[in-house]
Every structure is written in C-alpha cells, then in structure tokens.
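The chain below stands alone and is given in structure tokens; this is the form predicted alone.
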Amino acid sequence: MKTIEIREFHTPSSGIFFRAGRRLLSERTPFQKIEVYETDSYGRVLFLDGLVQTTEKDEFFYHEMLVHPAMMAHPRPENVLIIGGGDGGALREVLRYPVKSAVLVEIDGRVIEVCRRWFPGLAKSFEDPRAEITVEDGNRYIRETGRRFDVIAVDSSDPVGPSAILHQRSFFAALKRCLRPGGLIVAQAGSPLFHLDPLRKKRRFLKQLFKRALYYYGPAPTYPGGLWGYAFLSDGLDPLQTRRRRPPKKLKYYNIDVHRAAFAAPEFLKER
C-alpha cells in the first residue's frame, strides 16, 4: 500500500512529518480545511489548515495540562466554559469533576461532527448530560452571554484564521467579565521555543488585566518544539497553593507533583 507523507513546517527549514496509511477525510468548511489521517505511530491525526491539532497517541499531554491545573486550583468549580475544543478532549477532562455544567463553544460545527466520527474516545464527552454544546463564534458568545463561570478554558488554535481574535487583549477583557467571583481562566499560549515574542507581548497585557498572570508549561510531543505554554489568570487564586486533594483517577500525565513543577520557568524563559 502506498503511504502518504504529511509535513507541518514549524520554521522554513524544520518541522514534523507523518507517514499515513490512508487519508480518512479532507474537506474545507467555511472556516478552515479539516483533514484526518491514519498513521502507525500516532493513530489518527487531526489537522486544521495543515497544522496538527490532536493525535490519538499524545493528546492527553495537552488536554490534561490545559484543564487540571485550573480545576485543581479552584476550590469548587461548578460551572465551566470551554472556548474552542471541538475535538472534545478538554471537555472530557472537565467532566472528570463533579461540575454542574460544562459549556463548549466551537465556531466550526463540522469539527465536532468529524471528531464524533473519527475520534470517539474524545468526542464521547459530548454525550454527557452536563455538557452543553454551542456552535457559535466564541468571541461573540462571551460578549452576549449573561452566564457566569467558575473556570474558563480557552482551547484555541494558533492565532491565525478564525482563532486570531482569541489571542487579543479585548478578548481576555471580555472573558474576565464572564467570571464568577473567585473564578479563573486558563488558555493555551503557544510554544516557548518558537513563539517567545508573542508570549512576551501577551503577558504584558495579561498582567494589566489580572492580578495573577502566570505561564506554566508541559510536554506536547507533536506541537512545535515539543514543549507547550499555558496562561493561568486570576485575581486571587494561587495555583501553587492548591489544596492537597487528589486529582481524578485514570489520568495519564497530570498529578500534583507535575502541577507544581509546571509553574517553574526554565532559565532561558526567566532571562527573556
């Protein structure tokens, strides 16, 4: 059988490649190009506009580190909002907790449909009765909703195309207005190796908006550089004062020791 080679360039001269046995899907929606490939090394791989979004083999690194530091830091997270996250992975992690509701707002409904078909291990979270799935522009949703949340997780794509607005100051200011008292926000922030300048610029306005604006880090093998950054934002809660309660069972990466270590910045980031 002829193999298909897919390349994602992280710089003009380097990146990651996959050899796929077959292409399961390739289509263009009004928002982006969606592709799904079957690979030997990573199982099924989802691409949006040619960029890896998730793989069956390593998705748990990203989804656990996006969600659990926030859910463990908040003393009683009952109402959660997820912006993006159409594959269902972040929602799956949120629903490991006894939340009352978890609202997921995804701009491209076709991503949800594709993941229901090809990534059922992630998308089964959509069937939980506590989950509310809304196909809408996340930026519009937060400006129009009257609901308030304990935890908001921004599971966005890179700052291009429909996700560009989700990385701007005005968006985070609007997010803050959707928090309940004592609430917090976490957001994927990019690669500290390849996106250092955008990380620095974003931190400047985040520190203006929130009393506590911290970056933390975790591995993401198929994302640029293999190390990924996240923003933890609150006006009070300190992620390093997390009570010694146990995280949910059956996690693959996250634990309390990983939580504390994630907020320790490597030297090259301290210097910059």
Second form
2 protein chains.
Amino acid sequence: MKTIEIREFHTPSSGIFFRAGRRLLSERTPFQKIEVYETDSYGRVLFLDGLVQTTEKDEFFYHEMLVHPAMMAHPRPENVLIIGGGDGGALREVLRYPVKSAVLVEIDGRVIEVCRRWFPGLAKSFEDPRAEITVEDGNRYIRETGRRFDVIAVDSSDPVGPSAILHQRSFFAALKRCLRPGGLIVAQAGSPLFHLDPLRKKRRFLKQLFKRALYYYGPAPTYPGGLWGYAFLSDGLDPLQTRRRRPPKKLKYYNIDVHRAAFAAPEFLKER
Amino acid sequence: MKTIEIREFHTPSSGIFFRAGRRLLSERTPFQKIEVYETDSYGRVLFLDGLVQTTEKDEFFYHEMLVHPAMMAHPRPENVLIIGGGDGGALREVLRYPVKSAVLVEIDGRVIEVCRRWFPGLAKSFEDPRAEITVEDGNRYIRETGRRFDVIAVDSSDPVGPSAILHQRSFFAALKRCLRPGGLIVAQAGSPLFHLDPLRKKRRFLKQLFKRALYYYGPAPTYPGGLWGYAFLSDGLDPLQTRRRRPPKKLKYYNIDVHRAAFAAPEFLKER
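Other form of same protein, the form predicted together with another copy of the chain, not the form predicted alone:
Now the complete complex, all chains and molecules, led by this one.
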C-alpha cells in the first residue's frame, strides 16, 4: 500500500510529519479545508487548513487541560458554553460534570459532521441530551444571545482564518457579558514558544478586561513546541483555590496536582 | 543555496523535520555517528546516531530541568559528577552554583571537541577551572573511582548504542556507592509518552535501590512527544523540601514554582 506523508510546519523551516496509510477525507468548506488521515502513530488526525487540530492518540492532553481547570475552579458549573470545539472533545470533557446544559457554537457544521463520522471517541458527546449544538459564528452568537453561562471555553483554532476574531479584544469584551455572576472563561492561547508575541499582546488586553487573567500550560505533543498555553479569565475565582472535590474519573492527564502545577509560569514567560 | 532536510523519527511513522542551510559536520567515531547542522529554526543542532541531542534554541529546557531540581534540593552541593553530557550544557548549569568541583565523564571525546567548536554557548563550561573533564566509559569510571559526590547527574543519550548500560540496574547500584552521605542522583528518563514501558520497568528497580525514586517532567520541544521525564533518586532528601534560597540568575525555564510543578505526575503516569 502506498504511504502518504503529511506534514505541518511549526516554523518556516521545521515541523512534524506523519505517515498515513490513508486519506479518509479532504474537502473545502466555505470556511476552511478539512482533512482526515489514518496515521500509524497517532491514529486518526484532523487537519484544518493544514494544521493539526486533533489526533486520537494525544487529544486528551489538550481537551482535558482546556476544560478541567475551569470546571474544577468553578464551585458549581451548571451552564457551559463552548465556542468552536467542533470535534466534540471539549464537550466530552464538560459533560463529565453534572451540568444542566452545554451549548456548543461551531461556525463550520461540516467539522461536526466529519468528526461524527471519523472521531466517534470525541463526537459521541454530541448525542448527550444536555448538549445543544448550534452551527453559527461564535462571535455573532455571543453578541446576540440572552443566555448567560458559568463557564465559557474558547476552543478556537489558531488566529488565522475563521478563528482570527476569537483572539481579539472586542470578542473577549463581548464574551464577558455572557458570564453569570462568578463565571469564568478559559481560552486556548497558543504556543508560548512560537507565539510569544501575540500571547503577550493578548495578555495586555485581557488584564484590562478581567481582574484575573492568568496563563497556564500543559503538554500537547503534536502542537508546535509540544507545550501549550491557556488563558484563565475571571473577575473573582482564583484557579488555585479549587474546592476539595475529586475530578471526574477516567481522565488521562488531569488531576489536582497537575491543575496546580499548570499555573507555574516558566521563567521566560514571567511578567517583568 | 541548496537546503538540506533532516528528520528524526519519534515513532516508526512520525517525527520532526528541520531544514538546514548547512551540514557543519558528519563523522563516525568508535562510538557513534556525530552530525551538526545549521538550521533556520533551531540554530545549530547536534545529532548522535540520528537522534537530536541538543539544539541551540531549546536546549535550556532539558539542561535546566536535569540539573537544577537536584542542585536546589541538596543543601550544599560541593562535588558534582556528570555522566555523559559531552555537549557541556549540564556542566554549564552545575557551574552556576558555588561548587568545588564538577567532574564530567564522557565516553566519546569527539563529542566534546565537536561541541567546543560548534556549541560554544554550552561548551564554554569546559574552560571553568572547577570543571574536570574525563574521557572514559562512565560505567567503568564509577566502579573504579574512589571519589564521592553530593550530586550526580546522568546526562545519557537514549538506551541504545553507547548509553544502553546507563539505563540498567547494575549501573545505578554502582552509582549509588559514589554518593556522599545525603547525596542524590538525577537521570534523564526518556519520553513518558513513547518510552512508557522502559520507564516503568526502570522505576521498579530504582524503587528497590533508593528510598525515594521519583519522576519529574518538563517540556523538551525537540524531543519525542515534547515532554521529558527525569528520575530523582535519594535515600533521604525530599525534592519538594528545597531550602528557601534563590535559584541562580538568568535561567530561562527553571524557577521554584516550576520545580514544584515538575513533580506533579500526570494521571496516566501515576502508580497504581
């Protein structure tokens, strides 16, 4: 069988490669190019516009670290909003808690359909009765909805293409208005190694918008640099004062020790 | 100018690639193949037997995390031994402390010479008057020397080729006899993602040899999986009870928060 080699550049001159037995899907939607490959080493891999979004083998690092620090920091998260997250992985993690509703707003309905077909381990979360799936521009949704949330997770792709707006100040200002009192926001924040300048710029406006705008970090083997950043945004809750309750069972990466550890800022990322 | 593409497989079907403007060196020694490339994205990169050992851009993660947790946990490290570490990076970090001597035992003298020439940012440490460089088989050295050390750092390459013995029980048993009372050992322990079985096997015998055999973790962007493991071995010292003193200045990754965080075990690595 012919082997396909796929690669993602992490810098203009370096990156990762995978050998794939099969390309399962390649299509252009109005928003982006979607590709799914069956790889030997990482299972199925989802690419959007040529960038790895999800691999079956290592997706748990990212999805657990995006969701659990917020869900554990909030004393009683009942209503949750996910912006993006069309693969279903973040939703799966949110639904491990006894929430009343989890609204997912994904701009590209084809991502949801593709993941339903090829990533059932993530997308089975769409079938949960507490899940409400909305195919819509997340930036428009948050400006129009009257609903308010305890936890909001921004599971965007990188700040190019359809997700660009999800990294801007006006988006976070509008998002804040969707919080219930005591609510909090988490957002993927890119690679501290390769996206340090945008990360710093974003931190400046997040600190103006929120009393607490903290970054935390976790491994993400197939993302650039292998280390990923997340923003934790609240006007009150301290992420390190999690109540003494247990995280959901059967997690692969997250636990309470990992939660605390994730907020330790590497020396080169400390604010001066 | 023609661009060279170099790659390292992290699994049989995936890995990283770099584009290099120039191959600066390629030679076979009695022990291994040494290559040095000038890459656009990571500066100079040292390969031993085709595996990335050191890149100028990201070496600080590994060298700081190998050395500082031990040096900070020990109340007064005066005599230090490094097994391997022929690039000089671990030695550079050790010499940031007021040690009396730092013995480095590298099996392949060519690695030292090559790094003196091409990696001055690491290998300048060889010129320090406190450094004693010995070109010898580390496994033989520790069985023959009468010297005793406060801190021993095992900066080996992977358990193939000349470093295979440095991952075995008999080596660690002999190494323990080279400790001064209250001394401790740190050793690079591979990728928790890709080398999990050998890591677990090694942990079993390390736990028999030492009262404390703990693993800790840190980012290593160009190593497989981007997350790297280290073993902390002592019969007394608790790595989390570091004295309240400051780490050396000008570190890039390590600080006291990072130190504590590194010992948080991911859920999939917890012992059952």
